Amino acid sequence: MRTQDVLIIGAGAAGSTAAFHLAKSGHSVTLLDKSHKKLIKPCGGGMSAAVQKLFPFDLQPIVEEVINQVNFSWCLEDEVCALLPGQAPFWIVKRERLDEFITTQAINQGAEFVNAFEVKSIKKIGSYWQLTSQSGEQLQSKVVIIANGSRSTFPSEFNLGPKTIHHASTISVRLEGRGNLQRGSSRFEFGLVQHGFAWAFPLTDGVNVGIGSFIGKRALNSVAVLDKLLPSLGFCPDEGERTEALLRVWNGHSKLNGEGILAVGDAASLCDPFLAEGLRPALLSGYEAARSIDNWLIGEARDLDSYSIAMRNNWGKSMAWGRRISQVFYRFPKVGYQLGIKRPTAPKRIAQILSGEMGYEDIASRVIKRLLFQGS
């Protein structure tokens, strides 16, 4: 059976950053995806400019719109326009060009990409990982990435990322057309989804408009939001095609590799508790693990640890923070609304965050405090 040096499960935003870097560094990859079929994929799409620094190709190929502002309201009222200074601090792009860009790129870098192959077991013989397809087909490597996202059971098999799994309760819709949303404008709508928030982020030729719910396990009155909330929009109330979810987001510190084995985006549970921001950690990740993995296997390192270090220090901090807020700011989400988006410097410090430019823990203290008292 040959053996490569990494096999990735799923192709996703991290796990073709991780191919696209480690075929980059001379490794044997090889990316495994269970579908066979172009699909689309149920995300807003929205990240962070400061991705591009993870990449040396350009981005903008895949960018559909470039966000200079976003609009708040509270119950599809008292709105609050942000402008987001600086250049191209926000980006949207369809989740499943941005997945098809970037394994192209880490096919030209020489990383083998396999569909139709949906991984059944994972286990470890000797010093090598053996994958077997639900067909029975076997793979072997010295590296094994999880990369398939929130639904996936193998880090909770292998004791990766937290013990307790936190889930926001989604839907996404994708419509065709712009309705009434402006170029370069964004939506985010408080006050008419419990414990959480909608948004609208538009498309080259459509718009993607989610909904999420981060406290609590009660099922999104989704039928409610989108009644009110897309004739606001310019649509019908049953327009779009539309895809429920469980999406795992950050819940405490927690190692993310084994021996030999490690798990990035959604399924390592990095998505933002706050503000449901996915991609940039699921890019992040598969950088991250990239680069600890080529030290591995190049001798440079004893183990995978450099891995969790580094998700710990450049996203877990901020989100432990952001966790914070989450908790306080959807229990009492018109205080939030008042005190949080309202207040005079709010739109510098959304766009810093939306840019990358600062993390929850900058901001943190002040906020709580302010909806803690106002709250109670």
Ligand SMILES: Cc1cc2nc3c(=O)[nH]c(=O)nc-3n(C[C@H](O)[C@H](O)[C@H](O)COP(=O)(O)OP(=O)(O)OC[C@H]3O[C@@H](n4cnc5c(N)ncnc54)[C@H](O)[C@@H]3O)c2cc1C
Second form
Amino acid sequence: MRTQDVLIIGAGAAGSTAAFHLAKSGHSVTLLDKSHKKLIKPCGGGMSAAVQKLFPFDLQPIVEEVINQVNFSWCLEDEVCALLPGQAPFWIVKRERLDEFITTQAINQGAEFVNAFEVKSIKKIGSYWQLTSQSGEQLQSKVVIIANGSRSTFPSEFNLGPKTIHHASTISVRLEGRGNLQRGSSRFEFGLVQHGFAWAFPLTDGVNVGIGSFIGKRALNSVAVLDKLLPSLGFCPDEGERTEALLRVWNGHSKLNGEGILAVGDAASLCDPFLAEGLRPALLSGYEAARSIDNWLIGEARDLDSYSIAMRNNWGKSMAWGRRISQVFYRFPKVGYQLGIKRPTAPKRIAQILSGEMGYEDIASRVIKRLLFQGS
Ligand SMILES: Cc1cc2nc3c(=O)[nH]c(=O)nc-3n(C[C@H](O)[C@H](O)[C@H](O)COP(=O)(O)OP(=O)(O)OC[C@H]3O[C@@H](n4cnc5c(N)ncnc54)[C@H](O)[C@@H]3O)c2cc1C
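Show the same protein again, this time as the form predicted together with the named molecule rather than the form predicted alone.
Zooming out: every chain and molecule, the one shown earlier first.
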């Protein structure tokens, strides 16, 4: 059996990023995905432009819209508008295009891509990892990256990621035409969704609408929300194809690597528990995983621990505060809206969070104090 340096399970944002960087460093990489080409992938596609620094190639070809204005509302009223300053801090992409684009860049660097390979089991045989597909095919490698998203069962099998998995309930709707969304603007609606919010992000020829609920396991009641939200955006209440999904969100610092194995993206529970931002940590974790694996494979590091440390420092520290803000904000959302979103300084802060210029830790203690002491 041929032995690759690295096998990557899942060609989403995280897996394809790791494949690109590892192939670029000269390692033999096979990227595996269970699906054939995806037509629509459920995701808002909102992404900080700060991710550009993780790639030597230009991401602009797949940017559908550059957001310079965010409109917030409470039950479709009491609107607040935040202007995002200058440097294009927030982009909207179609997820299926982003994944395909980075995968193609990885292939151009020499990575092998195997479609319709659904990994069923991961086993350590001696010093190699052996992956077996649903149809019994086997592949072998020195390192395995688990990048197969929120429904992955592999991280817990290898004690990677948080012990208790926390999910957000989501629904995603892709609409044709732009309704009444103005060029460069996006919408966040807080009052209609219990313990969460709804969003509308414009695409060149459509709109991504979504709903996320972040506390508890209640049903989303998405029909009632969309019945009101879609007409406010200029669409019929029953338009668009709907996809429900559970999204793993960050739930405490945890080790993300073992010996020759690590988890990235949603499989590692990295998604922001307040705003469901999962693309930036997916891309960042793919990048950091590749760096750590490269050092290990060339003998400059004894283990892959530098990956867990980098993700803790560069993402987890902010998410620890994001989780606290989420727990307080979504319990008292009306107060949160009045005291958080509607504050005169909020637009600038929101712009800085969305652009990645500022983390939750920079604003957290003030926000939580405000919500707790004036919110009861
Ligand atoms: C409704 C919704 C809206 C969202 N909106 C946003 C947003 O606007 N901005 C943002 O930043 N984040 C958003 N997110 C979060 C973001 O989509 C995720 O965090 C991101 O997709 C994580 O990427 P990933 O590569 O880790 O996983 P995924 O994109 O899920 O990729 C996993 C890949 O693994 C493959 N796979 C699965 N199982 C196997 C297997 N056994 N063998 C082989 N392959 C397998 C899948 O086919 C898939 O291609 C949203 C999520 C949802 C659900």
